[in-house]
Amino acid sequence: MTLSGPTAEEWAAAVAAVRSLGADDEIQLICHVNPDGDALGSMLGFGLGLSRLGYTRVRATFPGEFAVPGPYSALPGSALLVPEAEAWTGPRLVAVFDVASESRLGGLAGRLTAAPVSVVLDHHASNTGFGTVRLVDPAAAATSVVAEQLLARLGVELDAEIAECLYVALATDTGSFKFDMTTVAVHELAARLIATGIRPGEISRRIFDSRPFGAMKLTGEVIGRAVLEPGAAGGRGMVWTYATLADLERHAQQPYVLDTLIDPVRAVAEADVSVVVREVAAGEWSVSLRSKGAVDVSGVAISQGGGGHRLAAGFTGYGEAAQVVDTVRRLLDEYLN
């Protein structure tokens, strides 16, 4: 894997892999478990691009329960989505989106070896280098940046449907264009996408500013149990909270409503590091880590089998919530002392 971004040879190999396909060849697109806006937006935007090129047998999927988070359920290209069990078993090409390691593919990991060629599009510095063709650019603000560049090399012109998918992906992974990865190039890409006629205000309301009333109540409850530890993270401060399956059941909410819970937690002024631990199964927790800049949280995530970036990372923890937080606290202190 080339940490500085894809080489000319890697771009050429990806283009050749797509152009070698026949119109009726099976193409399987895969993103990570519990998909977010970048994973779904990049995958569906690219899938629509393949359709524009005349490929007729494109399917998109992700591992685990086939539940698309509410804010993304109306994305263009959603008709391409199928449950994991309906993914092509012997596709001619597999393309993987926003996945840093094969472990995030669950039971779909075998599709990589079932296909003659697998193309990996990603922007995580922690990418483990799987797949036969790797388009991994840690400098990219979102995987959608990589997807758009490959579509351009394939001669696909942006239209409003493709652009909406890529815009959602870009906006979600840049935190509505406010994270450090928001560069001049990011705004230039956003401008090209908006120029197709999409409505960013309407998209933002749907993606960021629309939640069920029960989700608001749940968020308030979970934030209310947050703990501030000023001495943690080498004295830089850590704030953390957790959410359980019982919380979701009590408020009759789906897991996706907790996807943005990290945002109000990371706003705490007294802490550089924020941690949100979400129960996904009995004794199993999805851990989101964020840093304001003083601490590199990717090392903690990678050491636990996860991945991410310096300022945003995650992993799967086991045991009780307090045990998972203890692990994060200990590892932060080890790395910083």
The other form holds:
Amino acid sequence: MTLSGPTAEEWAAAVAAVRSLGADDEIQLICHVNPDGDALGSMLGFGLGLSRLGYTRVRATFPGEFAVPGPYSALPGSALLVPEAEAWTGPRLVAVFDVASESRLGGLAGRLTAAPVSVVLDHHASNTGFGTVRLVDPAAAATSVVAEQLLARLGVELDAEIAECLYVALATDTGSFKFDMTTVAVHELAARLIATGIRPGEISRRIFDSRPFGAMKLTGEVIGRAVLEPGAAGGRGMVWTYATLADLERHAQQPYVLDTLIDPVRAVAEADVSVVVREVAAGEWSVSLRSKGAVDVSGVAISQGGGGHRLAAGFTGYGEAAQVVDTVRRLLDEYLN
Ligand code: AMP
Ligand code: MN
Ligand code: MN
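Take the protein just shown as the form predicted on its own and give its structure as the form predicted together with adenosine monophosphate.
After this comes the whole thing, all chains and molecules, with the earlier chain placed first.
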């Protein structure tokens, strides 16, 4: 595992791969399952950039049900989005966004080998190294940082539509410019994006501060059942909660409304580690792990076939919610004792 970004050769290979395309060649962009702001924002921002260069057959997709979370449904470039079933079957180029491992590509993983070139844009330290051209920068705050650098190398000028996509991605993965990854370079990129005329206040309201009433009631219920275990994680403390498909159904809510549930949970001062376990299919759980700094939670996630970053990681767990939490508790103790 390395913390250095793409080499000059890797950048050159990515630029050459795009420049070798004809205007009518099929280009398939893919981001990870259950897409978040960085996945969609970096993919659509890059897709718009390709359109500006004159490429006419750009399609963007993600695996699974074709449901774009409400907050992202009005992102510029959404016209490029197609359901998984309508993705190009033999594209000239595939580009993949914010995907740490091929398992996050679901049924679209085979599309990488169906294309002569697959360019992987990512920033996960846990990236497993798939694809023919790898632009993986673990020091980048978001995949959109990598996407913007590639656009610049391709000579694409930022405009307000591209900038909105990249800004949403950057704001999502930095927790609205609060996390450790919020460097001088991040603020400089944000400044360049804002200089195109986008409105950060309006975007933040739409993306982060707008949820259905039922989502608030559901969140209240799920937070109400949170458990604090001060002795867990080697005495550093763990707080956890879970949400089932039945919870979503009772409040008539879409799964995405729980994507940010980890944020109030990880605010609990008495725990270094926070865990949110969300049911995504019967007996299948999406597990979110966060640490305030004392614990490398990506180790736990990777050992369970997941991935992520040192202080924010995740994996897919199976069985009952309590069993999944038991596994996390046990692994934390193993790592810390
Ligand atoms: P989340 O808790 O879903 O916001 O994810 C936190 C971090 O862990 C993100 O960087 C994700 O990309 C990563 N992550 C979450 N779930 C998985 C998974 N099943 N496999 C690989 N990485 C994951
Ligand atoms: Mn993501
Ligand atoms: Mn990301």
